[in-house]
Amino acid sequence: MSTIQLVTEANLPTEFGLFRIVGFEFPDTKKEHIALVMGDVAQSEEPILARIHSECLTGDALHSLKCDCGFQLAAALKQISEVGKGVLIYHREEGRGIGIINKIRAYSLQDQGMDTIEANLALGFAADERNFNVCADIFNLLGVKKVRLLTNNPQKIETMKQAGINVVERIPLNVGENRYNTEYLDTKAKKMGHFIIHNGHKHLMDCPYCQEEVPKK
């Protein structure tokens, strides 16, 4: 596969502030990724606040409570806006790299009692099919060499370091826990080594998502 290329960019006003949206593409496969960039980040001597956010249609766009993805996306953009400078790479590998249809199939298996890892394995996939090396390439194209990375995932940190991106600090991103995703977060912590810290969520007391019973299967 050829190296990803920066192909286009434009201004993107959002509820979190004005970003540049930058489009990247592999010439041979036309596989696309994007980055949201705020401020002048190229060749900065100071580490850049950054987030590698893997695509999650259900969480990011449809506001699913089965994961913490949509909450993390909003929290990361808010923090970048507050600092006034930063990068969010929107890594387009849906469902940890298995695609939206297989993700729905995995959800169906989870409805039957499997956890998120068991479901992926049952479908013939690895626990995580994503390739984060492309994100290091995107940082390089943006001129970003040092980052303060918003993540709970140690694999992202290790991949960036191996690719020559200096991760000077990990900033936790523990948001969005609710009654529907607590077991999912536990699985990521116990089976994937994610740095999950439960947020003191009190089910059926202080959570708007816990005011109704989980729908019966």
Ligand SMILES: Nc1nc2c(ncn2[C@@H]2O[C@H](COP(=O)(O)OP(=O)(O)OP(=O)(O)O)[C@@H](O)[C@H]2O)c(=O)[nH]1
Contents of the next structure:
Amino acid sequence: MSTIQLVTEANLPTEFGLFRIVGFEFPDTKKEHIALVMGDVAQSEEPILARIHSECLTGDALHSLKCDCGFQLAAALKQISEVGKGVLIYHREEGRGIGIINKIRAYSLQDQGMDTIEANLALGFAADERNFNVCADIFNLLGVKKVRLLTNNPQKIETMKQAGINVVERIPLNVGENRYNTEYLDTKAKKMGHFIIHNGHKHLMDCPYCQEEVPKK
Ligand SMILES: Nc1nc2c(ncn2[C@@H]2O[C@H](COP(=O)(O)OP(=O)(O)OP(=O)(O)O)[C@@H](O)[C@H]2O)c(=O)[nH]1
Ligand SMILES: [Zn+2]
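Mind pulling up the form predicted in complex with the named molecule next to the form predicted alone we just looked at?
Following is the full complex, with the preceding chain placed first.
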């Protein structure tokens, strides 16, 4: 497979301020990803505030309460705008890589009692089909080598580190918890090792990053 290319960019005024929207594409498959960039991020000595946000049409655009995605998207853009500099990669891997129609199929199975992982497996997919390597390639194309990553997902940190992106800090992104996504967040914490805080209690999983994340009393 070819490597992703930066193909075009433009100004994008948003309710969180003025960003540059940068378009990336794989020449062979035409698979697209985008990044929102605020300020001068290339070749910075300082770590850049960054978010890898996986596409969630239902949460990001359709106001779904079944997940935390829309809340995380808004919170990440707000934090970047407060710093005045940063990158949000909009990683076009809808439904953890299974696509919107299969995500609806998974939701249908969840309506019948399955959790997010059980539903994915019942449909013949892995629990998470995403590949975050392309995000490291996008950081490199933007000249970003050192990041403070807004995430609760240890896999994103691990993949960036393995791909040579220096993750100097993880910034938690615990927003949007509600009665419809409690189980979803619980499954992420208990079965996927994500750092999720519920009611002040942190799920400490068997994960190398947990120890540095224990909240101070
Ligand atoms: N297959 C599937 N995907 C889902 C479901 N709910 C949300 N998603 C997708 O999950 C992705 C977001 O992943 P999450 O696991 O919530 O969070 P993350 O991006 O890994 O981690 P954070 O950086 O902490 O947000 C998006 O692509 C959503 O479309 C679901 O029930 N089934
Ligand atoms: Zn979502």
